[in-house]
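The chain below stands alone and is given as structure tokens, in the form predicted on its own.
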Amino acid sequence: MAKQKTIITCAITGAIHTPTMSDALPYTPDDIAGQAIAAAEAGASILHLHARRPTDGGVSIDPETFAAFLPRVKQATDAVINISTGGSLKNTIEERIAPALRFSPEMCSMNMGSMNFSFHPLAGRYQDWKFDWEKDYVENSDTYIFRNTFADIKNAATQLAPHGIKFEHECYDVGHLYNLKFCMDIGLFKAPIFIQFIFGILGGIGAEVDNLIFMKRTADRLFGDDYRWSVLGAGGAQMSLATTASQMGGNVRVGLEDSLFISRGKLAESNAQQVQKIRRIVEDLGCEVATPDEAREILGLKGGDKVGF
């Protein structure tokens, strides 16, 4: 049987890194659209998108901010667009799902449990900040709880169900897999599901190959053949864990949301540069990269003609 092709997801900007940390981090609509399009041209079949305030790079979950770049990305590329429902750690689930409700994308993220979620150690690396909000935002992240209760998950799943959206179930620890199994058992999600194993976030499971194997074995036991999977390694674990995942039959995620670097100590010039690197690695190791339409078939997506933008 032919080996399934590898889907590359690129997460363009996220909600962790700030403009001070890298000049390559996009936050204006022009830059987000431009980098997303370039990432798709480099081989990403899925684009995971957050929005930012164009004036200072702060996190935005305002649907109008998404409206400034979503149509441009859709017009310029056939890539699958995946809208975040994580957004800001300080907002309610109702606020976080508003962009997905408005734009009805093919995919959106669905975080599968509440957790401590911190990146405050980054604050010690910088003395001067481009914008006033950045330092406090990063330093105070040790007080953040990323809320995703069972009620929140049910609320989001129920409201988004009529849109035919495929969820990228983000699992930051093994307990999140059991949360997902429970939600499937009560009928919130239908197989085949798509799981993003996330490693290396402070508050979640560590970025180690043993943990990847453990998460994969647990998912195999819980879901059998009813799931597809991908790996996100945060920071320095990005390329190594993605490479390992591709050789285990999984899919991969890269992007400046997850790591600002292209190699140890060297900042990436763009999202596309990271996509080019992981594509080269995957292909050199004998795997084929999926096109957007192949990704749609693998994941059972509704199609780019059925979105609301």
Contents of the next structure:
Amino acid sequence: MAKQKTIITCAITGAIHTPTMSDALPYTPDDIAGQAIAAAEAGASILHLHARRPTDGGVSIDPETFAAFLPRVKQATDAVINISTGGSLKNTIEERIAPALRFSPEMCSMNMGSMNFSFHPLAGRYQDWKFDWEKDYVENSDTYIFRNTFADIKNAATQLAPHGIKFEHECYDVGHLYNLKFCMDIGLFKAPIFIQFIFGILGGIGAEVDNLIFMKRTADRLFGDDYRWSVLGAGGAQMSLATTASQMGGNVRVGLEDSLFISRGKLAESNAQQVQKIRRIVEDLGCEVATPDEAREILGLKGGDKVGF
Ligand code: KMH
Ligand code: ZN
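Form predicted on its own done; form predicted in complex with (5S)-5-amino-3-OXO-hexanoic acid (KMH) now:
Shown next: the complete complex, the earlier chain at its head.
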């Protein structure tokens, strides 16, 4: 069988990092669109997108904030647009799926279990904050539960089903694979599913190669040929775990949502810089990077002409 090409996803801004942490983190519609387009030009075939308040970079789940950049990204690139349903840790599942329901993208995220999801240790690194909301937001992340009950997942999957959206199943620990298997068995998700193995979030499984092998072996046992997979290593693990994943036949996710760095201790200048780096590594090590249309084929997507924006 021919070796499958490597899909690069770029997660442009997310809901963990705040403007104080890096000047490169985009939060205005212009910046989100500009960095997303540059990431696609650098080789990302999927753009994983969150929205931010343009005034102060706060996390926003308001569909209007997505409306300010989605059409621009679509017009300027052929990349697959993936809308996050993660929201911030306080949003209800109804609020979190509202942008995907309104814009009917080719892909959206689907978080596969409830968990602690904390980044409070980051607060200690900064004395002066650019905006008032940031310090409390980061410090208080140790009080939150990222809620994704079976009922929430069923509710989201059922409401989104008529849109033909392929999910990026966010799995932060091995139990989430079993949750996903259960949901597949009751008919919520169709093969081939796309799993994002996530390592290094405080509250989830650690960023170690042993854990990647364990997650992959478990997914092989549960899903056989019915799944495609990608790896996201948070923070300092981003490039090394993505490299290992690509050598194991998997796909990769980079972007400032997951790490602000380009190398140890050095902030990335942009999302595109991270895409260029992982692309260079993947190609140097003998793999080919998938175009957006090849990613559509590999994942069985509905097509860029069937979105609602
Ligand atoms: N921030 C990542 C660790 C989502 O957007 O639904 C996971 C994520 C979740 O991307
Ligand atoms: Zn995300």
